[in-house]
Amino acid sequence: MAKFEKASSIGEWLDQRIAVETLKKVMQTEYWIPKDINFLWAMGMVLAATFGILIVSGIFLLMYYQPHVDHAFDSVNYLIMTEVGYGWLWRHIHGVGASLVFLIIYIHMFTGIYYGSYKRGRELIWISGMLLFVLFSAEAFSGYMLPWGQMSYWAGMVITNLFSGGSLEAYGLVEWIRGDYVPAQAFLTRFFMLHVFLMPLMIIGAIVFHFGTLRIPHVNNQEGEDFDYAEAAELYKAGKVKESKVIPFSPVFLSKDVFVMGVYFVLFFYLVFYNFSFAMDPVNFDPANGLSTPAHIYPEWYFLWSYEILRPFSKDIGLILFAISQVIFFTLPFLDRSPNVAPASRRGLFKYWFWILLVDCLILTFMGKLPPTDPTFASIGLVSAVIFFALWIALPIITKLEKKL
């Protein structure tokens, strides 16, 4: 017991209990990053500092709303936007770091595509990835409903729709989701609930597990080098080698990471106060109204692509292929058949295959946001549809094919 006598800091003193040092080791100082990474790595940081932000400025919000479909709409558009004192900067911020967070998450999902950050080992860093994108998507959808506004009645109508199955008509389970026969006083108390208390708490869950698994594998790097971390660590630490091929995550890669932020809060706080609209629906300044649908219905621009695969078959068919949208990426590690752990530049016909992916998915977004009565545009989102579905077929074809680097 005596290495728990004269402490001679408060430092000291919670380190001989909870070990602050060793977790301080295990967790900064001792884990190691690989050097030859660029700014693209730091998408992982950015990310979680903007969920901070949506938190905090999610609290400043909950303050002032009120879940009821008579006072939600004045609370959000009246009250916060005018009464509170710059409630109007935190509803922009946390407005703008919605769309901003799904644009983050596809950088950094696309990043780690191209250079093939789901391989050899990494399959769970993949899978707890895409866990937390379809959390994220949850999250988004239910917050969308709070404002009960004109969109946000009616996209929480269509999306719960989809819940019958088609053809199966299974109406007992929308009513049972919605806790009505249509989206009223339970269905906003129901989405509130889940906004504010279990997906937040779901989702800092899976960013631990998602962090969790970089700790094995290490992160992959720009070339797809498999080097022996511990050995390169011991190397840098004694000074034997002139370049060294791993740096510590606190304080190097760290610096990096705050660099890079600082940069994007730049971006932030400019579309904050002077282009805060992309993020705001017109038509969500309507107040819901269950007796006047929107000449178009359509989802926030981050649901646009899977939104455009639904539209341009039949109900059946267009849910079942809804459906497969959402859980293929998470099929990736095992469909990619090839040993090469490389940038897709170096990849053969998996080059063309990754970028051919990223226009169709451009293209099915943009294709969703427009009316689905011009038959040119319900005839490119067809195809572009068709072409999503056949990349996949094709996926583990053409990387079977792939000759090892």
Given for the second form:
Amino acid sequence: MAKFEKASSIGEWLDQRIAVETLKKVMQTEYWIPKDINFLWAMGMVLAATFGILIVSGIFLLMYYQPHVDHAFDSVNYLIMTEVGYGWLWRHIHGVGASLVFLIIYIHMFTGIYYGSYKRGRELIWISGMLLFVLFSAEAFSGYMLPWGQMSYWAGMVITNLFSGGSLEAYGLVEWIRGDYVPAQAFLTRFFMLHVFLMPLMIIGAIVFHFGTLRIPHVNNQEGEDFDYAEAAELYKAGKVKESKVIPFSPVFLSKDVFVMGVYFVLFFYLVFYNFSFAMDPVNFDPANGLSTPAHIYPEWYFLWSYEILRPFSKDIGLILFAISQVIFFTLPFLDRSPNVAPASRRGLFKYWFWILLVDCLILTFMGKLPPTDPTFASIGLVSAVIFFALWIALPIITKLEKKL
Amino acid sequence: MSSRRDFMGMALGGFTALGGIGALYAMKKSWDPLPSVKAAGFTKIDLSSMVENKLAVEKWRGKPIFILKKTADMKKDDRDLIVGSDRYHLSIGLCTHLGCIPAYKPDDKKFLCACHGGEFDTAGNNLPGLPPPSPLEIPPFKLEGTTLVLGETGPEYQKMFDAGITV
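Can you switch from the form predicted on its own and show the form predicted in complex with the partner chain instead?
Up next: the whole complex, starting with the chain shown before.
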């Protein structure tokens, strides 16, 4: 047995037993963050904070929500919204938070793409981050089912239908996922379970993994500079704070994060209190009805770009391209053949690749919201979808041609 | 002795795998549609009260079902349901494009989907040049006199199915 001496403080007592001092060093005071970064490096902690707020608001909604096809709609729209004290607050925080979490995820992703923060030892950061994106998508979709309005029902119908695989006609699989021939009680209860338990559990696990993948390669910096962390850390610890290229994660970097979070939460709560309706689709204020389709079905804004990839093609090709678009971002560290870790502005053709991808995703998003009946917009959507895939085919070629910096 | 360890390892691994497969099977079965859901998957419809050129919408397995008694001037089709001297159109009322519910226009004698402008004739065939890729689907049915049982496969349906008229 280990030898224990009488501790003189609670901190020491804990340190003897679970090495809190070591833990604090590894994860906070000696977890070195480069100085040469900007506000975009705060998005990770902004996401963590938003996820925390989603959990807290979710807990309060969970206490009154009833996962039953006859009661779900009323429990949300009457019980929570009108009877429960501040029930409206939790709901609007939850709805706005779900929307903003995707906005920040996209900013976080494109920051990583711009600065090349997915290669040379940072591949797993990117892959675990993409895994989080997929898990958050599943979490958002399952949560969207719960108010059991018209959009919940028909989104559930259309998305589960995707699993029939077009001409494969795997309707057995679709019925298995639903537990019924159409979305009904079994469907609602299982998506309720996924939303409040399994998905959050997996997200928490994936966040821990994502942080873990970051620890050894360290975060990237604005110039993609590869310097000696041990040396920089020694300088910092020796008191030469100005000369050192690094700062400790906590409290120095975190205080900067908290400032960015402060700005972000001003926007967040402005939306929650004064402009929440963008996160509340009016069609979903009609109760689910399997015998009446809404005139125009569209997903929430954060799924529109991939929805627009599904739409302009014939059923089978659309499904295949949609499936590819869902996983193609995972392959980024391997399709980028250039050894350069640098901002896109200094990487030749990749600069154009980045901005075209960003603008193309925005165009796809706008086109996805419009009804496909207008031929002009339908062809813009088609061209944007083709460009999306052309970009991914071009990526290995243009990065192979890139000059080594 | 490594062979003894190997044996222990393999025995443990084998039983664990067996238990794992059993658990996966149970999980798969737990997600299957319940017997009560399956038992409720049959709908009986009386055809004798149908009016010509007036669409009846019934519900079967949560989906809308179209039944239209055809008038004499409507084009005959292999997809028609023949009961005595009458012809009926029977289909699942979901557009084969993206699953919206088309509306019946009795004056134009065709189905029109408001979502993306798809059209179907009175036999449920999709009109060319429009989004729907295939005709309206026909649900499995069985005829018992003038009563239609949806969810059971009768000889008429089997014939259509074998001929590739529906899936």
